[in-house]
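Only one chain comes next, encoded as structure tokens, the form predicted on its own.
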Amino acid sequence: MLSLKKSIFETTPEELSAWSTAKGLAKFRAAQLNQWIFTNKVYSTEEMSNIPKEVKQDLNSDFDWQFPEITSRLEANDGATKLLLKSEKGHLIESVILRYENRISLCVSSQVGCKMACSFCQTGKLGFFRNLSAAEIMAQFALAQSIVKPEGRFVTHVVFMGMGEPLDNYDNVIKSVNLMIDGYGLNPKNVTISTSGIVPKLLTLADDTKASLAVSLHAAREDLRTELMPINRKYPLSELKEALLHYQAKTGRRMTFEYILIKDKNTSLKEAKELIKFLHGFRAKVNLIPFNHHPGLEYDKPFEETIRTFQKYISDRSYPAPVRYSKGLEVSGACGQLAAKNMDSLEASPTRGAAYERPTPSL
């Protein structure tokens, strides 16, 4: 049953303070509540030891504290936890927790399915169903915090690289990333929106959030990128570059480009030269991501020698080009694979189209 209450997960510190004032509570009580939720990442009133019983009752009555249902939880030996979650509307979405020695990253989904129709997409079979609300996005964040908290750790990095195109769900994504930064205190450099390149949204992004930006490029030649990413027909590389230069001029930040290395497709010396031409004018790094084989797709991972040759050509021209090997491969590590395996559980949608996903990041 859908809840009509406001989700505690999307509630800002200012809104919680306003609620406290409306309830006639002392000012220090709002500070306590904000401390519990935004600093301590506590999502149960039972754990709030210095909050009176009647205030807890009001919090439970006025806000929705329910986490999304975990349909599947898979643990990998490399520290990745993959979660298949069911929304209140019955749709399946994915989140991936990535544990590193000095940080914990969370890969979140922003849509159920996607419209981008990239040819290397495992979730292409799913279609597009709907945008996730800010509450559903923040619920992934809160759930992950509750999972890693018993380990004595917090989620420190968030990447919008799961199911969906974040800039196609612009308002809810912006609201979520700003709450992570301004409410939960995450460093803006550690909250990353990854996009396939919706040019009009890129032109406004710098004005709307301090979050970082990563661009899924995957080819620097118009015909090849169009083959891999049909969005290139609408927003070709020339327009994408112009928008990104505008973004970089406004923010002063170094650009990050994601480049999936696909065997016999985009890893030749010719493609490396095209990439260098595209990068001219940017302060940038390129994350090289060897393709993870997906059942049902013809693409495959390049040979290691090919990967290193491509990397060397880029890095020799003063562009950092780390090779990012994905975590969680043993548990269907690429975002969308679990949902694809459970696609029969998804509800049909009149707007069903093609889906887009990105490989599980190693950020």
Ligand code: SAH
Given for the second form:
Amino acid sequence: MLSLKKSIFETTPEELSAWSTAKGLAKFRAAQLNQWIFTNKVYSTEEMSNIPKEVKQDLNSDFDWQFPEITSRLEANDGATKLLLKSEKGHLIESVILRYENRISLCVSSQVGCKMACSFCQTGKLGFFRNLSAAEIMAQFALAQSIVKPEGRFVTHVVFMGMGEPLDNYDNVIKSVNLMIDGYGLNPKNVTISTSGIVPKLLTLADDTKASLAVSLHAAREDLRTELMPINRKYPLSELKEALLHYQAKTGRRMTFEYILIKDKNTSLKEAKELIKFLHGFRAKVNLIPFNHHPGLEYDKPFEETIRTFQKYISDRSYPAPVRYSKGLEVSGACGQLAAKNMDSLEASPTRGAAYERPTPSL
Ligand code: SAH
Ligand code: SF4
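I would like to compare: after the form predicted on its own, may I see the structure of the form predicted together with the named molecule?
Then the entire complex follows, led off by the chain already shown.
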């Protein structure tokens, strides 16, 4: 149900303090409220033991505290929890909680669908439906916090690697990452925006947030990258490199590139050489991700030996190149692929069809 109230999940500490002042509350009250939400990640006034009843009533009537409805929850035996959340109009949003020994990462979605139409990506095959609001992005964060809290843990890392292209929903993503960092105190190094490379946005990113950046490269040769990622036609590698060098000079940070290894596509020695040529001038790390197969996608994963040879070529030239296997594979594949799978089945349903009207992907 669409609420006109401001979502508590997207409320900043400053806004909560201003609300508190407007209600005529003492200063220490704002500090208590901020502690409940931003330190303890408590999203129910009932649990706020030191807050008077009237204040709780005001909080409940002035803010929207409703978590999104969980349509499905899948537990993988490697510690991943995949959540499929229902948003307005029945649109589905995917979030994945990834538990590691010393940290918990949350993979969030920034859009329903995506305009970029990458040929290896299930979300890309869906097309674009809409941007998520900052409240919807932050609701994924708050919900995940409430799930891991009973385990005595908090979400410490967030990656924008679910559905959607975060830089195509720039303002809402910037607002969300900044709230995670400035409000919830996450280390900027642990909040990562992953992008297919929207050049004009990359030019302003360093001014707008301290969050980290990962760039989905997947090929370092113009025509191959255009084949895999049509956005390369609009923002070719040459312009992308220029924008990223500007970003690196501004932030002083090492760049992270993502490179999906696809059998017989981008894993030859020729492509490895192109990658090294592209990396020249960057301090960079390359995450190598063996392609995750899904019905409807025509590609395959390379042989293990090909993966090792490619990795060795890159790391021998002093660029760290870890191979990253997606967690939670047995339940439904990589981030972004659970919702895509379910949206496909919903889209086919005549009763839900209207909600999934698909505009032509374009930028
Ligand atoms: N749109 C952004 C973020 C979402 S995609 C981007 O493209 O960076 C998040 C990650 O999932 C990307 O690195 C993408 O390349 C990867 N991905 C998509 N489909 C995949 C597949 N079939 N196998 C492995 N990784 C995949
Ligand atoms: Fe969009 Fe990223 Fe998938 Fe490409 S890989 S279609 S940019 S979500």
